[in-house]
Each structure stands twice: as C-alpha cells, then as structure tokens.
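The data below hold one chain only, encoded as structure tokens and taken in the form predicted alone.
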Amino acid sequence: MKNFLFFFTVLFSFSVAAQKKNDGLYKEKYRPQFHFTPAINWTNDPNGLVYYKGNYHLFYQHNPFGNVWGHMSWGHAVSKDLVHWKHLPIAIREENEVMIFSGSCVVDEKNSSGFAKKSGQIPMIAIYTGHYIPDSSKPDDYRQAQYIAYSLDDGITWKKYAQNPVLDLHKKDFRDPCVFWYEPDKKWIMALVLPQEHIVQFYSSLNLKNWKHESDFGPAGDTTDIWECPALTKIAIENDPGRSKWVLFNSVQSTMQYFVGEFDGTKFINEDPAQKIYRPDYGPDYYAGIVYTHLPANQKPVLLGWANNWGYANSIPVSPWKSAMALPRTLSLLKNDNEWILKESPVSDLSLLRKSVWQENVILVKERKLLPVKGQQLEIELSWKPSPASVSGLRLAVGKSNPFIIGYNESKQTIFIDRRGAGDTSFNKRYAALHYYEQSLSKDNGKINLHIFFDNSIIEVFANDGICVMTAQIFPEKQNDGIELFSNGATNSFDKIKVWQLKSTW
C-alpha cells in the first residue's frame, strides 16, 4: 500500500505540473528559458545520459515531493536536439528506505544481462548507487552500493533487479557508477568513487551483474574535498585525424576536474602534469558533469553538468522548481606546450533559438559604453585585442544594482567574472561570498574571444573557443537588463560584437 501511494503521488504531481504548464509554469521570475529545469521541485546531478533511437535521454536526481534535496529518485526527460526537452514520468523511484543516487544508463544491444526474453527486445540498463538508510531517525547512518534496473520499452518504464545490489563493498561512501562498453575487450567497464579516499575504482563485467575489480586511480589533482561523479570517455584530438585520448572527469564537492591520458580496459594513466589542476569549468556553478553514451559514431562526446553549488543550492530564491542543468557541451582536445587541454563548445542547435540580432564591427570604448540593446535571454559573441595595462570586457544585468562583470586583465593575463551585488544575494552568505573567479588565459592571436549565454539566472562564458569556461548564477531584477562594454586603464577597440535575443524552448 505504501508503494502504491508513493507511485500515485508521483504520477499525480506530474499530471498537475503538466496541467499547470499553460497557466504560468516556465514563466516564473528567474526561470531559465533554454536551460533544462524540471517543471516543479528539486533537481541536482544529471544521470543516465544515453542516446537511443533518436532520443537523448536525461535522467536526473529529483525530489518528487519538494523543492529542496531529499527523497532522491530519477526524473526523466528526452530530447531530439539537446535543446528542446519533453518531460516523462519518474523513471526509478525511492522505495524501501533506498534512495536512487547518481549513475549511468547503457543500451545492452547483445542482451548480455539476459533481461530481454522476447526476440527483438533490447534492454536499457540503469546502473545507480542505492543509498540505504535503515533508520530514518539516523540519516547519517547509511550505506551505499551499486544497483541496476532495466527497461524493455525504450526507457519509459523500469523494473529493479531482484538480486540487487550487484556490487557492494559494505561501505558508507561508495558511489556514482559510470558504465560503458569497452569494445577492444568486449566487456563493460564501471568507474566509481571512494569519496573520502579520493580514489576512482575501475571494475569490469560481462553481464552487468557480476563485477571484477581491475584497478584504482588516485589520489591525484584536487583532493581538497570529497570526490564524486566520475566519467570516463574517449575524446578526439583536434587537427590530428584518427587520434584520441581518454579523459577522466570527477567532481570535488563544489567544482570539477579532469585528467587526460590512456585507458587500456584495466587502468587509467594520467599524462598531464601531476601538479596542475585542470577544470572543465572555472566558475562557481558547475558540478557533476557526465558524458552521453551510445552516441552515433560521428558525433563528438557531449558533457552535461548541474548549474549549481552545494554551498547554497537549497537556498537559491526560485520556485516552484529548484536548480537547472548547464548547457550541453561538445568536447575535443588540444595539445598546448605538452599539456592536454579540453575544449568545450555549446551544442550547435542552440543557434536555432536565435531571433533578432544587433551587431557592430568596431566600437571604441574608454571607461564604459552602454549598448543600444537589452535583455536577460541572450547569446553574445564578442572579440577584441586588449590594450596594454587595461582591464576590459562586458557587463550584463546593468541597472540599479551592480552588474555581472566578464573581464580580461591584460597585465595579469587572466579572465574573470564578478557577480558581487548583481541581483539578490541575501538568501545565503556563502553565495554572497563566492562572487569573484579568475583563470589564466592566453590571448588567441592577440585577441580575446567570448561566446556568452545569459538565461535569466544563469550565465555561461566560453572563452577562446571554449578552452576556458565559466558558469555562474545570478538573480537580478527584470529591469536590470542593460549591456555595456567597459575599458579601464586605456581605450580599447572592440572589433566584433553580436547580440541575439533567444526564444524560449518551453
């Protein structure tokens, strides 16, 4: 009876959400219009990213009952283009004191799991961390193990494996499986983390049910906080046809890092300098990024992350939803002075959202210049050659409060963002404190090139073709919609700027 009531409540909540959509949902203050958000209630990590039969599946950590973290289940949506999304019912729900934590999804084309019983059936398998709390009065007394569920109708309905868990070390913290097919050895590979030990473990399996430990990677890179959400994928090297490297991502509580090297089906070897930390995003609001599996052979890998920060995620001033996904990013690699650098580009179909465009080719700026275009739902391309000893760039959400600043410090050779006072900061002291981020960035043929997306409460900055990316949330009043160029210390000539108004995907 308890399970029936749970399931009924979940379905009811989704039907209410669908009914209310035309009565105001996706029109709320701060609601992103081209980033994915659930219709209502909480979300965090993306899960189970898989492409199958023309659909990009997005499963995600979701609380069906409230607008803060809790009751973790897998929400579900699909897209044809990674831009427009269709909501589906809850895929895998919490029950029997087991919450459904993060994980992945694969297409078991050879039916190695044996779940398909009819000719032509191809199982989709979800591999996730079961977070078991035997006594709800002691929420910190939990245990984590790896579970599986399967779907025989292309991901619409799911059944949990009767003999779960399939991998259990009897540990408190042991989570976030990333699973993919390793063709050279004809086996499944699972990467997951021991968070406190800063270790990624690799396991192999022939059937997704029985797993063998292969190797460990770590500690390495950033070990200042717990590790979570590993993802391992092969990424092509630009300007070197046919060559690729393996990239291992993991999250570090409020940020992410990546390692580039080789994987032989057993162990991962990092080839970047061990003392240097590389991040897919240098802003405050990008976490738990993982990659799509089962993509078409000619498609670049796609990374999708959560656009929030655990330091204040439950407090952001939005309702009836809470949190969003960042834009999906296609990935490639560059070799620069014996370092492998990740290059990220927003998916190309975002250009289909473009409406009117304003552009200028040469704008001279000394101190500041307000542009004759406004908005908080924008795409911007900007290029300039910074003058010596100057600090220059772009300000968004210009109005009665502080703007959001995207700048380049020529003397320090750094790009920075500053959201100090750019809208509401009163909801959380941690959010207010985390306002300034900078990162070293060399000019590209003497220029800085920015590709910026502003979506009401989320700003993503792709610098110099995506070799440096920064994501941040802001919560400005609607009337704070001005855009201005600035140049301190010297006059700067901005040689290209385009500003597109963007349509909503909802």
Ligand code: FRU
The other form holds:
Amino acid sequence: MKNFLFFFTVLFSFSVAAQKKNDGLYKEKYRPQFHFTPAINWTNDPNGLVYYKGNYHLFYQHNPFGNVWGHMSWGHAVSKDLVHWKHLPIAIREENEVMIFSGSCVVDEKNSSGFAKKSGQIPMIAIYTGHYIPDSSKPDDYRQAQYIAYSLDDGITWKKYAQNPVLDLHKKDFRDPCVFWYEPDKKWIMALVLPQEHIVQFYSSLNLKNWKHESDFGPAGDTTDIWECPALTKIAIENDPGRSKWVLFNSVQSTMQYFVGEFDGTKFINEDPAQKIYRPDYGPDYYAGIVYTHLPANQKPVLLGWANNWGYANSIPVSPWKSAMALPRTLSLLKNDNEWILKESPVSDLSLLRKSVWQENVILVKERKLLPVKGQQLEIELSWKPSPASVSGLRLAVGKSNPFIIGYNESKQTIFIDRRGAGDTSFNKRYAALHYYEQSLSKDNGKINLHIFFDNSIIEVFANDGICVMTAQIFPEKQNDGIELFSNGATNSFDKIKVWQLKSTW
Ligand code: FRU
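Output the structure of the form predicted in complex with the named molecule; the preceding block shows the form predicted alone.
Whole complex next, starting from this chain.
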C-alpha cells in the first residue's frame, strides 16, 4: 500500500508537470500569475509554513481529486524567494477516514521528538488536525484531534506517527495547531482553537508528543462567527530597536483579526484596546493567514493567507485549479497613541517581477482621467493629498462593465474598495452582495499612499505603508483593462504615479 501511494504521488506530480507543458496550465482565464495556485485542483489554507535549508516550504490544504473542497491532504511547494514556487509531490494524504486539516511544521533541531535515528539527522515535524469521519454516510459526525507526522529528508516525504493522535479532547471541533519553539523556557508551544467557544488554547510540550494545557485566551474581539487558524509570533516594533511584542492572529469566518500584547510561555495578554477590532486585512478575500517558523533571526516575520472567502470559495468561476494564496507579507509593529498597529509590506523580491514602468510626477484630476497604460497584471504606486470633502482614488479593470474602485472618502476619513458589478458576479449571490468594504484611515502627513498589486483576478491594496490592507477577487473580461484616476467633489492632484507591468512566475 505504502509503495503504491508513493508511486501514485510521483506519477501524479510528473503528470502535473507534463500537463503544464502540454495543456497550457497557468494560461487560463483569471489565472493569477504571481500568486501561488496549485497547478490543478482545490486549495484553501496555507499550512506548515517553515523555512529550512534555504527553502520556504508551503504546505496547503488540498483536494488531490477535484477543484472543490474535499479529501483534505497537504499539498506541497517550495520557494527560494517567496515569489517563485516549485511544486512537489503531495506531502501528507488523507487515509483511513482521517482528513489532514490545517496545522504547522517545525524543525526539531535537538531531536526532542526522538524521530531521528542517525546522528546528525534533523527531523521536521508536521502538527495537524486529524478530521476523523467514522461513517462516511454521516460526514457531520466527525471528531477532531491533533496528529503529527515527520520527515527525515528535509520535508520531501512524510510518515505519520504510529501513536496518533497526540492531543485529543474527544471533541468535535478542536483544530488548527500553530506550533513554535519558545526559547526562554526551552519548550514547544501550541496554540489552537475551540471554534464555537471563541477560545485560543495554549499547550506546551518537551517532545511534541505529550502536551500540557497552559491557558485559554478569549472570547475577545470579533466573536460573530467561529474562530479558526490561530498564529502567535513575536514582531519587532519599528523605530524602537531591540523591542518587540507578541501578536496573536486568528480567523473569524470569513475574515481575520489580531491582538497585540505579551506572551510569557504560558499565557497571552492583549494590550490593544479590548473594544476595538484590528484586522490584518479589511477586504473580503483574506483568511487563514499564518506565519513562517524557523526564519533566520534577523528576518522579519512573514504572514501568508488564503485569498478567498468561505461564503463563495467553492463557486468562483475558475478551473482546473481553484483558489490562491495571497502575497506573502513582511510584518512589523507601530505604536500609535494607545494602540499597536500591524504594518504589512509585500515581500521585497516581488520587485524582481517588474517589467516596463510608466510614471508621471503630477496628474491633476477634476472628474476622471484615463491613464495611457493598461493591464490586469500590474503593480501600482501613487500618493495624493485628498482635497476637503472629496472622494478620490483609482479605478482598475476599466472598460465595458463596472470598474474596481479603490477610493478615499475625505469627509469620512475612510478608505474603501468597491467591486460592484466589476466582472462576473453571476456565479454566487453572496459574492455579488459582498461588494463594498470600508475602513477608517487617517491621512499620513495629510496624504494617502497606495501600493497595489493586480493579478488578473486578485487585487491587494496596501494603504499608508501597509497599516491598512485590503484583498479582493474580481473576474473581469480581458479587454476591461483600463486604469483611471478619479476625483468627485473637488480637483485632486495625484503624485508619483508608477505603473509596472509584471512578469508571470509560472
Ligand atoms: C479554515 C479551515 C480550518 C480547517 C481547514 C479545513 O479555512 O476551516 O479550520 O482546518 O479549513 O480544510
């Protein structure tokens, strides 16, 4: 059976490579060209983000048999720069009625788990939720517990631990372990969620097999829907050398939130105002974001999320793949009066994709101005000082149907995105309804700056150096590729406008 599975895995990956050459994979309508997508079939959450021996590993929730959710297994890809990805065989497969749900991956440098048998061998350990369905005719009668698998060849092949599960509360919903090494106490920490209770639980372990409950965090912040996919990491404070804070992220269907505070190896204390909700992304399509473990000490944390929304994820009009990861984002923190704010920057190597640039230093706009460049695979930078009481900004995918609007409402001091009628909305009523997203944003020295990535069907907007980020999917026709500045209510002067055409990474 084992040999058969290995053979199948190898065959599958070769067949994907072969199809890529022959069938025009990565050239399909709406296919993102610089966001990660599996060659074929479904993906949701990123899993097991770990950096080891020069490789950024990306495991991901994957259905090997189709392009809707099901048969969850861990797909696998690696990258040297977080921009160009190489597909590898499926890492951990569904087996014996146990699906492989989300989780993390660590490098067990000291062989605390004892999985390495030869000296010098360093195991990688995947910690994931096993989703067990005893009777396939009753898929809702499931149980979730935490399982581990290990790799002795730097993450290429994986073996499930014979004595799984390693942490079982005999609960239905108990999932998404985020595990990392906590150096001050020389122990492993696991954060995971009780989704319905809106609780993140913390456990500790010396060997990744026996886990001790330490504390619970929550309910807190946004509790309007179930909690999933926690992630805890330390993030450096900008302009305060040597200081950092702990940031706890979690998903709340279908968005995310974060808390900033302290973690002492047993419990997390939120220090941001309890009544306020902070999100790493204020758009409709950002979920299940987690961070890389085992990064070099001098490297800032990197967050990677799934660019989709459970409200309509299965029905977006794309094939033969379905769903993409958002761009990896580098993290830092800012102190703003009495609150800590997350600052996110797209990873710097994305600039390797820049082709030709079009730029203009100043453009005055009374109502609208179509730029002499166009495209749907772009990076854009611009800034402006919004005139009093104006609504102004940029429109993308301009053409026959409605454009995608990114605007600033000066009276309300809010940034917004609006995808109403921008491209195909017919595939799902929920998608069509979720078209407008707005977030308050103060001007920075009187100005708003935007850094935008438009990748065929995914738009990511980083506002004011990444203190407010919005991600949204749109499905526009190819010919709707105009770019337009707009200003309602007053003339606005836009400066330092740059538009790059971007290369494909595939
Ligand atoms: C989040 C999630 C996780 C779960 C996985 C299943 O998107 O629901 O809680 O582990 O997806 O695919």
